[in-house]
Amino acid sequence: MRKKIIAGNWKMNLNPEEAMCILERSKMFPAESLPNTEIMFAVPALYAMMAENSLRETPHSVLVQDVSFQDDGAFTGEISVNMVKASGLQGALVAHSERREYHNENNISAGKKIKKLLDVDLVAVYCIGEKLESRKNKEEKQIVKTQLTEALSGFEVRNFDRLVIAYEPVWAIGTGEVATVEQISEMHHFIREELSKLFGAENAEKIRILYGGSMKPENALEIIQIQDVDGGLIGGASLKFDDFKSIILSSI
């Protein structure tokens, strides 16, 4: 059985005093009282090291929200895969949706990142998803499709574990819009059997899959339940611990 796991992406948020209140109120979830969910904080770069420091002798995940493919050198304002894995922390999110709207993320520089975060065992987890002009013309499946394979084809993992999938429709993200059941079920079998094309069944059963989409208490359960649905990236609803604990509740 799949771990789920629930992300905060606290995105460009919180002061060092409301960030550390939330990292200090997520140690009442010992490891023994989840013993099939992961927690995660997606936290900006300024705050990773306290965010490690609050956090180590928890279960619980620290992840920068964006990593370069450039192992070293004159980079101003990247952050390496072997700096993050030297810090103590976990992972790095790759190519959220903002990050490809706004810092011009490709498909191509997402799978550099996923393959140096894979080669050294940190977990990444891979944006992808749809605006809502190609979910009108009916073109999210090929636009999905096509953010895996770009991104994905021609290497080799080894720790199918530590590569997740974060569904995020980007027309629900930050709105308040949900997809319905139906869309986000259909969706993430879609993703799953593109991973067995990409990967085999076996190894595709072994990777998480997130819905990223305005998830908040009110229909955290009911999307969790979705059979593919292995979680959430939450956004907005992990800047209020209250949120964000019914939210991980909803996963036992």
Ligand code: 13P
The other form holds:
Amino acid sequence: MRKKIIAGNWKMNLNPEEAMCILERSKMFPAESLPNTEIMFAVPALYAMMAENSLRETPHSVLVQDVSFQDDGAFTGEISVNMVKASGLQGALVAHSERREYHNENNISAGKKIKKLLDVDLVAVYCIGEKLESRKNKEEKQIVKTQLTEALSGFEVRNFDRLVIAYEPVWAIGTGEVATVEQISEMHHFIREELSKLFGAENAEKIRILYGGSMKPENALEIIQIQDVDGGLIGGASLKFDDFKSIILSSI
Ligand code: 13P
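What I would like now is the form predicted together with the named molecule, since the data block earlier showed the form predicted alone; can you produce it?
Starting with the chain above, the whole complex follows.
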């Protein structure tokens, strides 16, 4: 059975004290309280070591929000996969829609990052999802299929537990607008089918597929119960621990 993942993506939010407060409060969930759920925090790079120090004795994971596909060298402002690994962090988000929109991220660069992360046994949370215009033109499946195949074809995955897909329809991110149960169900099923074509059915069954886009305490339970939804990638509602806690509790 796939363990659920509840991951907070803090984006560029929270001061150090607010961040620390959330991390400390998350310790109310020791391993035995969450037999079937993993908690992850995708934090600003500057807070990653603080988060790692705070959560070292817990089962919760710390991720960075992006990583370079270069090994090392003159790449000002970047972080390498080896730095993430050596710092004791568990992985990275890859190709969040905001990286695609503002930082030229594409499926090919995303694929290189995912390969690097998986090669050193880190978690890669690969973010995909269509924009509103594509949804209106009924092109959402084609977009998602291309995002999956262009990034994930052409390399071997050893550990499918560490490859995580986050389906985040761009029109539902930070807008308060949530995809309907039918839309989520249909897309997650489609994603699993495409993963099955890429990696075989048995391996595709091991990959967690998260939903992201205005997930909050009021809708979390309904979304998490959908077949092929293995948890959530949560932006706004991960910035208030009480909201994040409710979402975690919905996953139990
Ligand atoms: P919101 O939960 O704020 O819509 O953000 C979703 C998201 O982008 C998570 O990566």
